[in-house]
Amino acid sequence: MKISNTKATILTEALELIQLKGYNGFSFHHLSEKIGIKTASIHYHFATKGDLGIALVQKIRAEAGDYFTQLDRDIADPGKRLEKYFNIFRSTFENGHRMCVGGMLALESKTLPAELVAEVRCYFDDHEAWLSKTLQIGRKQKVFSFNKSSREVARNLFAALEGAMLSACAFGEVERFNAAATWYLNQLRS
């Protein structure tokens, strides 16, 4: 998907605003001031804020899919794959205490357009499906041990990572995230 520089800039800046302030914490006016363009220019690319949110989540889902494919191709050890995956969350937080865009949007789901909520749910499904597949491979290779279905463990793991980011943000300490991620990985390996 090729997008114009202006559209790409709008998406990049909207991502940062959502990660730092939430979807309801900014307007097209804030975005136009941040980028240095007129709000009409934003409306040219995205008729509504909901359209902007949907396009952003779709872009992030595509990027995550590419990243999952890269991890699967480049890293044979499922444990190492999970460690690399955890680093996405860690580095997001370390970049100005930003939060996961999916988590931020999920927090506001009751106030979001239905189409955007559906995209956010797909975002969660994508992550949980990849985690489930990675956990299944790890169990077959005897890297991981768990008694529940890989889908249930994946759902719990993703929820734990999102929660660990919230805790790290509340205290301003990446160590809280690191401790939770390490603990979960150790539980899978025991």
The other form holds:
Protein chains: 2
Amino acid sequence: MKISNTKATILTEALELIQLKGYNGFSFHHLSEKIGIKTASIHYHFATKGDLGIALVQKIRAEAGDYFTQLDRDIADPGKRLEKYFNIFRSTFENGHRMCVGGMLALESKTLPAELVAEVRCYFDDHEAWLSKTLQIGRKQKVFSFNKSSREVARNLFAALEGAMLSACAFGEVERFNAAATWYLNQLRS
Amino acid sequence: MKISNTKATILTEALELIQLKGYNGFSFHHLSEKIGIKTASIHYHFATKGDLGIALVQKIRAEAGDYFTQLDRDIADPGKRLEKYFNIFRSTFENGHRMCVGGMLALESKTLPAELVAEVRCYFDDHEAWLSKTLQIGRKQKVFSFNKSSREVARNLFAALEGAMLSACAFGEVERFNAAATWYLNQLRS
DNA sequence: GTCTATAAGATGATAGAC
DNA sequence: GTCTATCATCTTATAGAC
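I've shown you the form predicted on its own. Could you give me the structure of the form predicted together with the DNA?
To see the whole picture, the full complex is given below, headed by that same chain.
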């Protein structure tokens, strides 16, 4: 689907603001100053703040889906594939110490509109489903080794990755993410 | 140190609000309604919202310190000690799906006063230091097994626990915390 | 599509009476 | 210590001109 320039810019800047300050930590005014547009104009594109949040998560979910397809197509080894997947998070943090938007919104769940919460859960589902599939393939190829179901391990791994991002954010240190991610990966390798 | 009744009540209710909605998701008005006191009265006890946050983290740090002492004294086996430590997080979540306050504030760091951020980092340091000590003892007793320094593993483990809480909060499911925590623990056991 | 103007409520904080 | 009253500011959102 084609999205107008302004609409896309709003989503891009809103993403950064949420990753840095959270949904409750940014306002239409912050957005308007970053973009150089009045708050009323933002409301033209997104009726409410909740609508903006929903559109934002839908957009990043679609982008993640495309990236998953790309990883599956371009990288044969499930181990390398997983490493490359980890880079999404690392790059996010390296780009101004941003948090994963899904994890950020997850912690703010109790203050968000229900439809946005639902979208955030779909975000988790997407990642966990891809991880599950990748882990399963890797186990079949003897690249990974684990006892529980791939679905459960995927959940644990994704949770751990979110925690690694949180820890990195707490101190502003990428190294915290890297060390944790490496540890998790080594636990899974055969 | 002795803390007046009202002051203690404010801290107790503020803790719940932050664990549920985050620092930016709660207001003095929310607090005042829960406690049955006017917002002006809260300002008598804590000059600013930041001061309230700082006092709150200092209080829970002190309580955690007491609990660490208690665990070290009462539970001989490092494995059991760690399991019991995990219960802090489990109970927190089971009590109304609350997030760990340290992890919540960590993600809001970029919107918090500097002194509060420093306090949050001390909170992380406290937990990681105790975990490091416990892991080291456990390794000496062949209860745990790991290659890296106990300090690094402690960081990875604490990050993973925060992630497990985040994941549980995302879906409102304790099981997500339990499954992740069990997995982490099994990775460490000899 | 974007603007000005404005509404209506929330928010952190203070002054001064009781 | 707690209250009423009040403040300045911020926040989401709308109406209507351009």
